[in-house]
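Just the one chain here, laid out as structure tokens, in the form predicted alone.
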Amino acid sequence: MADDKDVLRDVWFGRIPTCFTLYQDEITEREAEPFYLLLPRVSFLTLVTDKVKKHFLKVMKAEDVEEMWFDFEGTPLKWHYPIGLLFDLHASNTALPWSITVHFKNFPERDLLHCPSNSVIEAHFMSSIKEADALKHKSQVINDMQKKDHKQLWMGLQNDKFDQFWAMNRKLMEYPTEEGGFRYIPFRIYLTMSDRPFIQKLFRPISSDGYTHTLGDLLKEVYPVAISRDDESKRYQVVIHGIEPLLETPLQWLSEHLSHPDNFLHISVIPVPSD
């Protein structure tokens, strides 16, 4: 792959600043103060908010806790998605810190997957991995890699280790010289506004006559109305880990470089606020 490693290092160590705050309505024994936290974008809620947990429970009694689960201005938010993805679909225009309400009560069953330990997490994380590498080689480098390979993938994204998790992954992110890239690329385009979780399509990172696709060319194919005509204002932001790249960007370098660990592309596309 080509070699931006400060890009990958900025991607892995973005963090956004957050604020924890009890749900009114859970019966503590005093007053539960907030907690801050930078969150990791790259990682997922259930696998950082320990410190969290702990917090909050110093205030509350055994009997009056369940399972832990969040929400940001009354919706849930899915632990399955990484944390980046969560900020960038439902709070990137909103002030910081990112404030999120913490529940120990009323699990939203329709809403939310359970996570009882982080074996479940390791689990979803794995699958993504695997099903990303199905795409990009047909499965042939993930299923080259030995147990312990996989775990230092796992390991490396737990432990928050940079240098451990990238060792393993960027052999994910090689593709023979002559192809020119992944035989598909694995992205995901999110919209607040469908009842759809995300698009998935196959879209491969060249053509057939050997043009380089960009990430305008994936939107044209895949969701044209998020690119505004000439004669209109800008409707829709298309953001990748808060940021808003070039709609000339090539699709083949976004994947090496701003996917997630899970080896996907996560775009999210958002209506431009009114002011």
Second form
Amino acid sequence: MADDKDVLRDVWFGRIPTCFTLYQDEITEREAEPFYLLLPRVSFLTLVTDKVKKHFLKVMKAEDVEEMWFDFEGTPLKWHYPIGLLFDLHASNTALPWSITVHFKNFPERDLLHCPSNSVIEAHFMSSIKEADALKHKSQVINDMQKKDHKQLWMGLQNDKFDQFWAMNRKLMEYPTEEGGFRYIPFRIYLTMSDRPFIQKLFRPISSDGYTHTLGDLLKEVYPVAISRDDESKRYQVVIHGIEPLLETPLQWLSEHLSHPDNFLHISVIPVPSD
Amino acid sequence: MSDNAESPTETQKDEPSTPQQPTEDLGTADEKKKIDVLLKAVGDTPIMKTKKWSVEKGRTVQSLSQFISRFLKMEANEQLFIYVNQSFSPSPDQEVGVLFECFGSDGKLVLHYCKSQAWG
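Starting from the form predicted alone above, please write out the structure of the form predicted together with the partner chain.
Next comes the full complex, and the chain you just saw is listed first.
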């Protein structure tokens, strides 16, 4: 049986084989070959695609190049969402490699945030961690850390250093023994067909009478549609890091082991594919 | 990411002189669709004359930020930082309704705003 710590490594080192193709209307000096890359599930598109940019810039003139952005089957991909989430949400049941289209023009202002530099990614990442700790520990743990500790979390992610990251992150995963878990669980539930971006609410991992809440309990409370009744066939898949955890899994355990580096559980609810 | 609303659609409320229940809503605010936001200035950032606003749940942080910038007649190149709980800066596309649900207290969401980075 896998050790719990092995789960942390499996999550961190998850990769998605991706094929980047230049958008057909981009102006090139010669034909652009597709570029293949293994993307880390837990990172962000703009942090790990310098090679992609370099590759396509070789066949383009500087004046034809603006901020790079990506789409999958026409849907602009939000760089500020973790890569694994984007894949699970949009491309779960499609063939690998994940086919992403690369653009250098006509940035979709209404759909995407700009990402002029890595410091923007860092700021976003750190804000997410702070928000998560506000929910877990009333910000006490993150506030007790020094600036260099915060930097270590970011550097760990940026440089794909599991040990460096977790040396700090483990503090964010602790809780007073008598509490039994975090104050509230940082989670976001993403739906493929919805007008709102995601569901995020206050939800305790342990009830006031000591009952351990499960993933199923969370869904029943905030998105009961995701759980099919016994008498009907399954309509939705509840996916975290590309897998469907059992609904009986304790939410506290999921938060400690299947959160993204930003300390949030990013959960995709997608329709079961019709064959 | 740009936002649809050009001008504030939220209902303006006068700040009470003593801490108490907010005054009556002037507009046709559906209780379920709007939330109360209290804006607090940080440091020497100008203080808004009206601090209490009734904002639609689906309004984004960016939209609110643009509104505050216009209200304070800030320059185009000036940045505005918004903070929740005096600890984190929400993503520009975050909906205020979600922030209210998770971080609201006493029936309102307190947001701090600053022209420079206050809490990193």
